[in-house]
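Okay, so here's just one chain, in structure tokens, the form predicted on its own.
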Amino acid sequence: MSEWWKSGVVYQIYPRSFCDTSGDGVGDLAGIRSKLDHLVWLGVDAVWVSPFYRSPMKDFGYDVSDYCDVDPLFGSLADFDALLEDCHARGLRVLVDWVPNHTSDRHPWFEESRRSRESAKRDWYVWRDGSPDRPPNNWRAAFSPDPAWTWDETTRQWYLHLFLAEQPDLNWRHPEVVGAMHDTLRFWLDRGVDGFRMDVIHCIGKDPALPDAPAEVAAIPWCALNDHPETHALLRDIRGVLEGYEGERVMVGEVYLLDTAQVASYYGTGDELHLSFNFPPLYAPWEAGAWRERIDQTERELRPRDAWPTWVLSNHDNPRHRTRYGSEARARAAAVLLLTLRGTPFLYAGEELGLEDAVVAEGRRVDPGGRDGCRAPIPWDGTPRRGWKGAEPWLPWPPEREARNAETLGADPGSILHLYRRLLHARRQSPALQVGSWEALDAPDDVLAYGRREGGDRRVVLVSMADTDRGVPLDGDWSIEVASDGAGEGGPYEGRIGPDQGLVLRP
């Protein structure tokens, strides 16, 4: 098999704030569409398209009412397979978000599940007894310090909540939920998608004694805590309606331990996830010393699993990296860093265009995680409307709209846009950036040396993260390929490195 998904770099689009063509504010299916040629252009190889389900939008389609629809706001299942369509015709895999710990508390299952204790549906979920002024564990949900329980006055049980109360969890010791995600599943692969981002994965096996968190971590919401063995047979059988299938379809984990062993776990022996994000890396500081640490660690854990890793530096639920680091120089170097560690990159929709938080106003604030700010809308060129029709966008817009836009951007062959592009391009032509070894490199405390090798193609990666010039002397002639800043690119590397800066060299 090719295995894709090690030598390809993925796109991540939040649907609702890529682009709008309905003229409602909220971005749709259509101007995913409208937009891939910038894709194609940037240069990568999949994209990753969060929820489109029809949804109640509590948690703004992580709460999913039908798995097997598209959801108005979006457009129709026709508009689904154009895109999918397209993306194809362009060599674009597409990778679809999954959301199988939770489902709205609008989803029919649910709604019959509630309706009584004799419901046929009613360990479709999970119920426990309980009196309504003590929930059945300590468990805490996600967003605020509340239970992750919620006490049902008509049947006169506390059903279980990770997330938000709209968002009641399955009970994946019930075959008949099994089944029922399964073809949820199948849905989606009949139609062609080539795979799967999983939604908190980690969280559908539970003890079903459900016992109490330890009184040290009990003030941590309990998705960012669960680890149940069970969990790992019912990702092999998931694994298993995958591979029904012809062609490659992935599985992408989101498995929200800051454990990177634990992580490592869900690869299992080549027969669970294919991909899982690791998120210590997402929340290293701009330091060599943690950035070193954290590489070290996923090579230590995850090599000897022979699973790949992956790296982000921004998604959805996380401010974006330029907001983080504080400077243009700083995600421009970092971009260097992300595009050619050993594992598979995911890009977030505008990271390319340096974006930033958005400032979102009290009044404008809409997530109940106080996420706004990085899924602010994307400005597509410098109109007043930036390349989106019609209406006011749902959020406010980054800052810099005026300059920092696909368009004006894209003239410009200095900005980060091209970067990106430039770095993309470094990457496909080059097997040792794809799936090389990786081996770190002598250099001062404060810079990144690392070298890349498969075969006869070789790399070496310098990035900076000092506030000075630094030499780092290496063996052999060198040039600069890419520069995060462009300076000296097709040039000799001169044995000094700048500050915030990111190289690569090739022989």
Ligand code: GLC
Given for the second form:
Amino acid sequence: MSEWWKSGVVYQIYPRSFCDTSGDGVGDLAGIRSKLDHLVWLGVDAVWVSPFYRSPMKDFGYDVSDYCDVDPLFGSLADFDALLEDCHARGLRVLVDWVPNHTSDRHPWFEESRRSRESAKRDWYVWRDGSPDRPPNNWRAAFSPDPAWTWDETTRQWYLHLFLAEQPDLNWRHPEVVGAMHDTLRFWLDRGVDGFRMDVIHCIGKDPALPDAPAEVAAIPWCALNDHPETHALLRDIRGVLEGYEGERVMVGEVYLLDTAQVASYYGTGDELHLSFNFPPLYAPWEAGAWRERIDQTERELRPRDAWPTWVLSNHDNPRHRTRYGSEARARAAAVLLLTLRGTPFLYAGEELGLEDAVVAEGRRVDPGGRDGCRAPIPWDGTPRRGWKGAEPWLPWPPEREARNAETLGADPGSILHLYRRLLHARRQSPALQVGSWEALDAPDDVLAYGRREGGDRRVVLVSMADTDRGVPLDGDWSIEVASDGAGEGGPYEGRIGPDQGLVLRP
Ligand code: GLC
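Structure of the form predicted together with alpha-D-glucopyranose (previous: the form predicted on its own):
Below is the entire complex, every chain and molecule, led by the chain shown above.
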């Protein structure tokens, strides 16, 4: 087994924002297909494509009305097959986003379920008795101050939705739901996908009593509450579906629990998730102490279980790290960290351009969760349309788009884009960086220092979060393989690191 998902790097594409070829201002599958050379040149191993299923788009695709079709906005199944074939021809694996906790309220399953209390699909969703003025428990829905319950006047019961009212939760205690959802996995596995990113996967098992939550977490049940033992058995069955297929099909779970020990349990004993997101580092400030703690915690919780870590700095749900950390120098040093820690890195499209979040004026905001800024379209070149066809994109462009686009940065060897490429190529050539052991090294408090080793291959990584130069003496002679600002690459390491600098050193 190659275990490509351990050594590889995954690149997340938010399809609405990647590249538009149809001229409607929304990115599409053909647009992704037209940019694969960029990904190969960059040096990533896999793409994860956020949802492109049929959807009323209340949560921009995370409200699915047909798991087995492509929304016409993005193209067709034939476009998907062509994309998959082109990716595979270039050696890129493809993960699709699977949304198992909830469907759209326009999914035929829910439409049938809500028709009457006697409907054959009534129990496919979570319905509860009560009076119209008092929801069954105190949980609140994501993105709003409202209850996680909506009263259905026709059948005079409440239904549960951890997210929008248009995203009713499926009832995974019902065997037909399990079977139908397994079939949706098979649909994509049969087409040849390499695996899935599984949306809020920790939420699928729920305490059947649905008890009130402690006040401090009632507003975030999708984040803090749902850590129910039933989910683990469901995950083992899902793993079984994937293992029925040839090749290495991978489950990457979005476990949105902000406690790494809880996250670790979703790897099971190698029979649940292959990989899980671990968000505490994403929320760490640019401070070496905070990062050291998150890294130590990850090593401490995951290593004993043989659970392989993941690292992510940006995605479609959070402000980009370039925006959070406040400077390109920091974004560059962070890239060194992301691509050299022990585990699988996930890049978010556009971070290789050093993009900041777009400033989205009140009148153009469209996301109920306020996440528009990080979803701004990707500028591909310096022309007014920036490589997009036709209409103004669905969201405004990010800052500095005249200069910060793939073509302009591609022509500048000193750009952040070239830094990402050098890091990805250095990683590909080094077993130590890909799969090696990890060991903390002595360094000043505001500098992270660690060694990676696999057999005879060794690297040392230094990332400074200090304001001024720091001395970091090392045993032996080291040369600079990659520097976040490009300074001194190929030359000897002189025992010092600059402020907000990252260095990959080789013997
Ligand atoms: C996940 C997705 C997010 C979506 C939510 C509901 O957190 O990343 O974008 O809104 O699940 O599906």
